[in-house]
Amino acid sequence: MNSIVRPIKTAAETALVEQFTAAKASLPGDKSVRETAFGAVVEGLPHRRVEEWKYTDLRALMKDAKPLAAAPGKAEIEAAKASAPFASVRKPDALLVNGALVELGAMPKGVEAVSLAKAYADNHPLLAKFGEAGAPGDNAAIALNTAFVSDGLLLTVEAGAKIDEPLHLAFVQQGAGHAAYARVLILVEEGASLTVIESHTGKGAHQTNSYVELLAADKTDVTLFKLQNEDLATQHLATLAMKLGAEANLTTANVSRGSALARQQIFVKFEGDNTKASLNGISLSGGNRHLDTTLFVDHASFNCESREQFKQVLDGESRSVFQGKILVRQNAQKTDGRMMMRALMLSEGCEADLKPELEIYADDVQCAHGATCAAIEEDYLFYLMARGIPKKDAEAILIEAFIDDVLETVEDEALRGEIHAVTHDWLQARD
């Protein structure tokens, strides 16, 4: 007789099942899509025996599942407006508080924006575009977002439009003890250009799950910058999925420094020839933080180039994870893909897990990857201290030099200055 062993559900898993059962009838959109998505996680959250989650055991780390956030009140909205970052660069063009789109500014000429809640109500045709970027729907973070999301933004940039000013999408959490799910679709039509700032801030023991999908057509030029700077009591699961057409240019930069547990998933698919992508990131982890960046780059077209550069700075008892994989398909000849990850370890108790991969089926390619872990070079530190610079300031100078080439990928000077201020604050807060 064969027996089936079923693990006992954790408190978080039990709560998720109860929440979905109670909420699914009131959630908008196609109920069958939500049911299918939730089916991917109903048997349990991913754990260390699942390869993609080997270093971030979500089943163990996610102690509970917060209830779905209620609609924010006036006081919460006003507080969110006051606390949104980058005000000197760009006030929020779209403000999402606790997962709900509460304010949508006037869009530049050539840009159309619709709230996801309204899109559900109107059965908007763009809803069918979700999933086209090719990110795996059974991924736990994506599946949970699909199951529970009810608001967000649909953004369309018309063909040939050149949007000079960046668009700022501000995700702010107010209050405590809730889970917020939001989803954004960015459709950039042929020949258009766009810069998007995505910021995540907030206080309290909340849980964030965001999903941003970019569909960039031929000859587009897109820059995406993200800041994750939520409170230490938070959990942050985020997905960025992108599909690129022919002769497109993409630049992304991600700075992660908040949350007790944060995982940023990035999926990129080259679906057109002669396209270039530059993917960059910085994680600043201290205390007991666990910051994870997981990247998958799918080269499926001819003569495409990708550059991946990610740097981690670790202090205290923190743990930082980077998993990066480049897949080169058989028809993706002339691919040029290079990935580098570096970790700077500032304490004895921190841990860096770096896992670069190449999977190549074409024979005319140039691909490489590398990973390094090191402490601050003592000779450099001594050189600065010998000139009267205090040790903490000398370390800050060397750390800023370590991450500076990633920050330089942000071309907007005002935005780059704001990011420098974020990293400087982290350095000053070190013990």
Contents of the next structure:
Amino acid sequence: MNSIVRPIKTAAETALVEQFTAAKASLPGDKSVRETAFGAVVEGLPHRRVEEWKYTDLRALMKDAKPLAAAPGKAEIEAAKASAPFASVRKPDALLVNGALVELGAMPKGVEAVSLAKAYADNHPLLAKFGEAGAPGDNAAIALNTAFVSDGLLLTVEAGAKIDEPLHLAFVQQGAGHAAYARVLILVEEGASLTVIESHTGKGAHQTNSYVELLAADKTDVTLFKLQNEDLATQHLATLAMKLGAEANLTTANVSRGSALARQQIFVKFEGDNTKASLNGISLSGGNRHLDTTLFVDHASFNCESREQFKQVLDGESRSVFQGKILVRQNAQKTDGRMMMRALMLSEGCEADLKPELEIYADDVQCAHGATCAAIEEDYLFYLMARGIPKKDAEAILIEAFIDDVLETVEDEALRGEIHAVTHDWLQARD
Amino acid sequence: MLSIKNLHARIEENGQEILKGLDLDVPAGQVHAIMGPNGSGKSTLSYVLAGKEDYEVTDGSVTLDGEDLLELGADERAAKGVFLAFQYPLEIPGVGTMTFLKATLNAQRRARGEGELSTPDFMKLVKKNADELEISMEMLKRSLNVGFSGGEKKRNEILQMALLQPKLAILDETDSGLDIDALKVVSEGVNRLRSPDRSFVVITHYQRLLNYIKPDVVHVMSKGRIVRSGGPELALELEANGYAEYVEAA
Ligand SMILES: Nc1ncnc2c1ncn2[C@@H]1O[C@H](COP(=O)(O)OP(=O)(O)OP(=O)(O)O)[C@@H](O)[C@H]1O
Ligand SMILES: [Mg+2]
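Please supply the coordinates for the form predicted in complex with the partner chain, as a counterpart to the form predicted alone shown previously.
Shown next: the complete complex, the earlier chain at its head.
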């Protein structure tokens, strides 16, 4: 008897291999890069016995692989334009429909934008920067993106440029069900500042995969805000990888509200001294949805500070995962890192998996982490209800209070108002 | 107005009976004081009246103007005009005091089929009442009760009462934690609200409060029941003699 059972490929795994085999000849750019990347998943998708995927068993959760999205038609583009969010804050500067960059607005002075499709055609030198932020290329979400991506955006902010208005990158899905890959590289040169809003919306049971890389040089000031508000039937795999120079400032806020299965991966590397990063997130899950945030903070330089604050609200039978690791390398003395993760559980059937980790090799550091899981405080609820506020509304007030301090990290008031609207919408839709 | 008959209530969690056959009638327009030793069940009574779910009523009845209160949820009772000023007002981080005040006022107005207040009208109303209670608008910008002093929290309770204009107000030790001047300000706030169609149940340990808020009836509560009722002079007697007699008797 043979006791070693070779796993049979799942439908999704088989389909991915077929897709790659069929598509690779027509995909642009260096084929060997794609081949190498795909090698990480050719044997199968990561599953629960792979540590980083323990709580998000992609192999079990990904039931099929949708066909690669075709180029969007006129009607789809028009519909996407009409539905892009944040219209009151900033109309899309770059509109990506089903993964294809279909519209690129005039960039402010000091910003250069090139479509990735064009960059592939021209063999643009910036293509060589892909992967420089240091996220692991064999991570399944990254590997799939590298293997299949054909469009996206390359942004360069020239040294010293202070870009006041935020740039809005809108990723909209149209149609019934496809796989859409997109990739963005943001290069911020020394002393420049920039705010980017990334929105992911649309209709249909799609599989989306986005990979955003930020290379921020010394003395830069960057804010990245992302809203994931995709159709509740989508699978959303997203990676944000960032490398920070010296004396830089970074603020990120991720709001995760849509998708049946979403995994947001965030990688930060402190490459220069005296840099500060504030990383924040809110996830709102319900139904049978599964939302994952996986964070890796690499303190590799002297006297850097990181603040990680992530809040999850869970309802129904949903599952929410937050795993965050702070690594402090031996040379990263005077590191100050604080990570806090909190889950608010609104139902009996939901499950929160929180996994904070510190790995410290330097001896002169200040690091802390904390994790809490709790239901709504009954006494608070009673206080509000005793003043005449119905239970549902009282809960909504307390849920908004729970995420309030994360929302406060979004400085732009109009943007904060829009996020309020998203959370409000989620609160209204609760059952 | 309020009529409580043979009320028995126990703590849901451990089944311990706290209210053991309590009778109390508070006619419209009257102020009734309840005094009694620590642990006799005064706060429990106030929670049971307000509809806190930690307690289970096993017997008896509570009606407000003939309507069964025990059937209603806490929010519905509030909309019917029941108000409890908490002995220990909670601090709720992240909930702005103004947001909270507006939510309570509008929730009650909606429940009664009245329209919501506009923001300017609401602001005016709060400002007027806050001024009367010597509460700064600055304080109201903070999270609900967070970082408020003990006395400020109590004033904030009375502010809510003034805004909500309840039919039945239960004040649970609103005087404790107040300095002498604040006691006057708060008492005046209560007295301004006295009217023929509004009743008060004032729980206190100190006769002093009753110099400011003159009660019609004083009750002594011991071991979950009202064991004696009398006029305002009863408070003076208790102040002089303590509760020994009642603790033995009950
Ligand atoms: N939720 C609860 N869990 C456990 N015990 C409780 C609970 N609520 C009340 N008790 C107990 O019931 C008794 C009555 O408490 P209550 O707070 O009603 O007394 P009180 O008369 O208001 O006292 P005080 O004058 O000290 O405010 C006390 O022994 C108290 O410990
Ligand atoms: Mg008490």
